[in-house]
Each structure stands twice: as C-alpha cells, then as structure tokens.
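There is one chain below, alone, in structure tokens, taken in the form predicted on its own.
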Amino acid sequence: MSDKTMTADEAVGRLASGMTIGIGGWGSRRKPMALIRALLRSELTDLTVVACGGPDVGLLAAAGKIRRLIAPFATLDSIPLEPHFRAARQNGTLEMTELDEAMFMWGLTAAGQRLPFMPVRAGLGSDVLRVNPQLRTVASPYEDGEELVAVPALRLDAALIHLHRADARGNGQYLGPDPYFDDLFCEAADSAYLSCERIVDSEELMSGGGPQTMLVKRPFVTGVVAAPNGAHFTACDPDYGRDEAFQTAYARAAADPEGWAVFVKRFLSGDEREYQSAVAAFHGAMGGDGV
C-alpha cells in the first residue's frame, strides 16, 4: 500500500546492463517513451530487449545499447519497417529472436505464470522453426499425441510500460482502444515500472471507465512515473494521437547520419523537460523543414 512514486530517471537508476528489459505497447502505439529516453540518458547497454518493437527499439539500437533483441516486429506503423531497427538487423549490430506473435504472448503468459514453456500452435508450417533452430517440439503426452511448439518463457529482469492513469500505489488503468501485453510484461519480470500521463486517487481509477479498464495490478509494480505526453511521439489514444509530423522527421533523419546527428542535438541531447519543449517549437516552427 506504500506510495510508489519516482521519477523516470529513478526507475532506470534501478536497471544495470546486461538485464532483460521488456518494453511495452505495440509499434508506434502507447510506448514507455519517456522511460526509453531516460534509459538512452543512462550509461546502460548490453540489452535483452523484448518487445513489440517500435520507436523505442530503433532509438534503443541507434544508441547502440541492444545486444539482443526479442520480438515479432519493429514498425512505426504508418511507416512499416522501423529505419533504425532495419539499418542494426542489415549491419549485423544486434543479434535477434523473431518470434510470431501468438508465440511471443504465450512467451511472456508462460513467464507470468512461472512456467518453463508454453506448447502451442503457433509457428508449426512455418520458417520462424527454421530462422530460430533453438526452439524445440514437444508431443502431447495424451492420445491425441499432437506435436506442438515449446515457446520458452520470455522472464524479465525488468518491464517499462505507459499507461493512461495510475495511482501512487501502482494500479494501472488503460482507457485506449488496446491492452496490448502490458499486464503480461509485468506479470513475467521481477519488476516493473509503469509511467502514465496521469497519476490519480485510487477511488478515480474505479469511477473513471469501469474496472475492466484496471488492467494491471499494483502487486506486480515496482515504481509508478508520471509522466505527461511520455508516449511521445507514438499514439496514446484517446489522450492524443501519433505525431505523425514528428515521426516522419524522425523517419527522415534516421536515413541520414548528419540529420541524424542534428535531430540528436536537439531533442535528444536534454532531460524530459527540454525534449517536451523541444518538440513543441518543432510544431512552432513546422513552415520550415521540420528538423
């Protein structure tokens, strides 16, 4: 029942290198931004990176701080192929697990659940057993005699996700279109840390769209961040959309490794505050070229 609350340069002071990071949302939608910029802020490296990759993935590899990366995509959705995770997968500079998505949820159910694998459909038929000889079959100890994919559990040593509101103590509300797997990268790390574009009173989380909408619970949360427009520049629907004239400036100087380095300098080089500001002259000034 203790308060929670930190800051997001408190919460990655509490990772160290070499962990298994699970980040949440999905593509370009509802990423822990302001978390991944306080880990790009960081001295850590040597990631295990497992997620449904987006922004926070491409800006993650660009920093060079991703040894492996865990997931079935890595898509700015508007834009497909995410510029930074395609050029660290074309140069070789991170190693990478693909898994379907189906595999990858059970993955991270069968971590929650402290399980060792979870045997499923999902990737019989196809070349995702071919790209990753690792994984193994498993036959149904029934009748049937079924053979099935041993998806291994995808344990974190630490989860980062972003909600709509939260309290102090943890509890975490979602109120977009989508859970996405948030509650199952808490429930598989040892912990988690959770920012939110609001921090609320407890009672408000259950007023404000139903408990349906409580999807994580506070036992499976270490730190709780508040942290306004901290999905920037992904969408966090219905607080605010993608910024789609954002993201292609950032599409766009990811191409370019001068315009890469100047888009750095401006809304990389400072704390959330200044990047915030940043961003806002951005939009200020859109009659120019964007960057």
Given for the second form:
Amino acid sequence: MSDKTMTADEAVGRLASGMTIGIGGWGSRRKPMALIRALLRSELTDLTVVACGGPDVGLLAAAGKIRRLIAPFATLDSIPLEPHFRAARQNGTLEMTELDEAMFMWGLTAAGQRLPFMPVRAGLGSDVLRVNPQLRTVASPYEDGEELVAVPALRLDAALIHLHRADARGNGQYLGPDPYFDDLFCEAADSAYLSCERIVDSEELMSGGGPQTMLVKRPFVTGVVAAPNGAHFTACDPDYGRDEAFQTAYARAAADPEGWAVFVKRFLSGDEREYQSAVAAFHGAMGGDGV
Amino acid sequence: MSSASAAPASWDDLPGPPVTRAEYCVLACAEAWRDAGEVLASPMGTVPSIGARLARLTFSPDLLLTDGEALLIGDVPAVGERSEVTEGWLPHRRHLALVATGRRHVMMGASQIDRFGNQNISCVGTWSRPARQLLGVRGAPINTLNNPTSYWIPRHSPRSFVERVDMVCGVGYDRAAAAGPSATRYHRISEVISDLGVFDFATPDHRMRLRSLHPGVTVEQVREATGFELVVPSEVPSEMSPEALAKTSSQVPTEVSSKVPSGVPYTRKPTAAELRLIREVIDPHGLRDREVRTR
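Could you give the coordinates for the form predicted together with its partner chain, as opposed to the form predicted on its own above?
Below, the chain from earlier opens the complete complex, with every other chain and molecule after it.
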C-alpha cells in the first residue's frame, strides 16, 4: 500500500520552474498556505498560476514567482482588494488571463474529463473575449444553432490544495461547508499535492463526516503533507476561522515596501515551524487572541 | 396579501424617526425582488441584503436566501446574525450551476456602469496595465447572460455612472444585442438602485431611465451625478411601453404620488410594517446607515 506522505518542501521539490500550477481554495478561504510558503522558500519561478485568487496569489506575485495568472478574481474576502495583486497588475508585472468564474470552473472540468473545451454562455458580450483574444466560440451542431464560448481545458502540471483530513494514501476529506473546486483541481492536474490539518487512518475518515465529505480520491493525489494550521491565515472552517488580525497586518504591511520587508523578515524568512511560532508570538504580543 | 401591502391611514403617521435615505434604498432594493417567485435572491452589499430579507418577510415569501456562504437559510435572521434553520446546500460550484438555470435574481455592485447597463468591477483604466486594479470579472459575465440582474450603487457619482465602462464584466443591453441571440436569450438587466434613485431600461433602445427619485433628491442632482445623458420619463411620454408605464404607476401608492415638476415619481415610502421590520427585525444595529448617508 503506497504511503504518499511527504514534507511541504519535498512536495515543492517535485515542481519545476515554468510549470502551470493550480491552487485550490477560494479567495482567502482554505488556501494551501503551508505549501505556498514552501514555494516562497524555493528557487522556483516563471510559474503560470491558476486560482480563485487570495493571498496565495498576492504572496507569489510579491515574490516575483508568477509569470502569468489565470483567474476570475483575487480578494481577501473581508478585505475586498488583494494589495499585492493590485500592485502587480498596476505595475504591469503580471500577465493575466482573466476568466469568468463559470468559465474557470468548466475549464478545470474539461481538463479533468480530458476534453479540449466546454461550451458556456458566459463570456459572450463581455470584454473577457476582448482581453483574451485566444478564446474561441463554437456553434451548436443542433437545431438551435447557438453560438457559445468554447472554454479551453485548464490542464495543470500540478495542483496544490489544503483539506481538513487525509489518509496516507491520498484520500482527502473536507469538513467545511464548501468543497470549492479542490477535487476539480486535482483531476485537472498531472500531479497533485494535498496538505491537510491532520493525517488519519483511513477508518477515521468515515467517522469524521459522511461519505460525501470524502472529496478527493487517491488516484488523483501524488503527495500528502501534514500541515496543522496549514491554511493560516486564510479560513479553514470548522477547524479554525480566518485570522483577521493577521490578515489586516498582512494587508497593512503590503501597502509599502518598507512595511513589507519587515513583514517578510518577521514571518517569511524561516521554515513553517518558525512561521507558526512567529504567528503565535504576534498574537501573544497583541494580548491573547489578537482581536 | 401581507400586511406590508396595506398602507397606513396617513403616510405621515409612521412610528419613530423620519424615514432615512438608507431606508428608501432598502425598500427600493426589496422591490427588485417583487414577483420574482421561487428564485434565489443574491444580494451583494448590506442594503441589498436587508432589502432581500425585507422582500422575503413581506411580498416575496418564496424567495431563497443564503447565509453568504454555502447554505440556504430557512429563517430570516438579522443581518450579521447566525441563521438557525438550513433549507439547502449551495456551495460555489452549485451556485454557478444554479445561475445557469436562471432561477436567481442577483443584485451586484458596480464600480462603473453605463447607460446600457454594462458594468465593471475588474479594473479602472487600460486592462493591460490598469490605473486601479479591482476584483476581477468574478461571475458578472455568467450572471448577466443567465439570470435577471440588478445593480446597487451606494454612492451615485460621475465616476460610477460613466459614458463608457473600462472593462465590460456584466453585459449591458447593447453589448448583448451585438453578441447575438445566445447572449440575449436569457439576458435581462432589471434595475439600478443608487442612493439618489431607481433606474431601469424600460425605453425603446434600452437606455437607462430614471424611474423614481428618493425623496429629497432632485432630477438636477441626479443629472449632475451622472456621467451620461439619462432618459427622464416626462421626456419620452409616447415611447414608453404600456407595461413600463403600468410598472411605474404600481410602484407609487396614490397617497404619495407627489411628483417633482419633471413628472418623475418619488420612490415609494416604506409602510409602517415594513419600517418596523427594517428597524427592529432585520437591521436593529443600523448597518444600513454605514452604507448610505443622506447628502
């Protein structure tokens, strides 16, 4: 029986510069932040990132890791605009393929189903087609003859996701209210790395929630990474909510280069264990829960 | 009919302090979901959220509401409060699928909107290198092509009501028509609600029309705050369809059909029952006043 457990650094060690990487979660919710932090520590660059963007996109953009972003948005949710994403777009340092959310979902689905495209109505009449001149339309072969957008498959070299529980074989379980597109990301990717709050025995998965919570199946997972608090500072309900105080500090720091340098030195210059200690110290210094 | 439809004996007999601008906005948003039927009301922003809940508690009891995350709620808690009853599951992917069925009426925000209802939330300036990057197109393209869409703009200004939007995210009438039958098949921009008034597209060429002014606002004020030429009803008497005329008059109880000189009606005043629901049940902490201030 294969044991797919590995460290975050080992997972990132299997990636290469220039790859197309899909990142699960949604906005500032259940992002695989421990894996993103490992990516930030690596030498990898020139990435095409495919994501419903949050601070994952912001951090990678700020570190100059992204050549192209394929996304319908980037937001911190409780803070509407992602500061590093904004800066990168306004400085012209980020190439972008901007897609509608539905186009994005069907692009991932097409990739997972080994189809070249999926037809959608979304996009017609909008400037999504103007700013992405590579997009094509397709005519229905049936009597209606409708012209629809052919969303190309969003095939990924690798996917990174974070779930609540997984077994060592790569079966992943989510315990929150929303699966986002995480299973679609894994199915659309040649390899997928699943970090989780806790690695458990397979028997324990069923006792943690109903069978419908077992979102990701092991044929679609290459590596399993134990990463407690690994979605921090994004939300990982019900295990923990978004760390709003920390997110606010992140957004404030991102507003100016000096503040950002201090933030990077304090939180992002060490490994994951040092990151978590620095976060604990951040809250300790704020007196308790940091609110 | 619910009690909310019955007017009090005198419109000046309402309890408590005078009706605020924010409360007119809530009422106008609620009206967007009147007769919507058994569909999901997707409000974005505080005032539309209060409006959707008001509609569900009064004249549109069949509306579906979400908790803002992945659940359909069976009760109507105050905004910001936890729901106690769940009647369904609607994570993002199911939400997108629901949009394609058309069983939803969304009220989105708009950083920019033009006279045909084209909306922008992506960026200001040139797309390749924007002066101000905003959210991105999000679901605006799929929304506008699949289900009725309204807009809520809490601060009406020439910066938001523009001659041309920089990036068409939500598709307006002219762009949908140019894109062809697949684009127009399920396309409908219902109305635009701002802190100054209510606007619709009930004109022969679907140009934005001033439907009602919130009390205290003048046509001149709206014109000054709008970056394009608005259609004002008194100026197009013969061109308006009977349906549009009927809709306008039904929005205005005869007791308060006081009109400004131009012939534009005022936004309907909430009834005593509606006002009590807004103030005591749905928004007891006055979150509406943070989004809209009388100016």
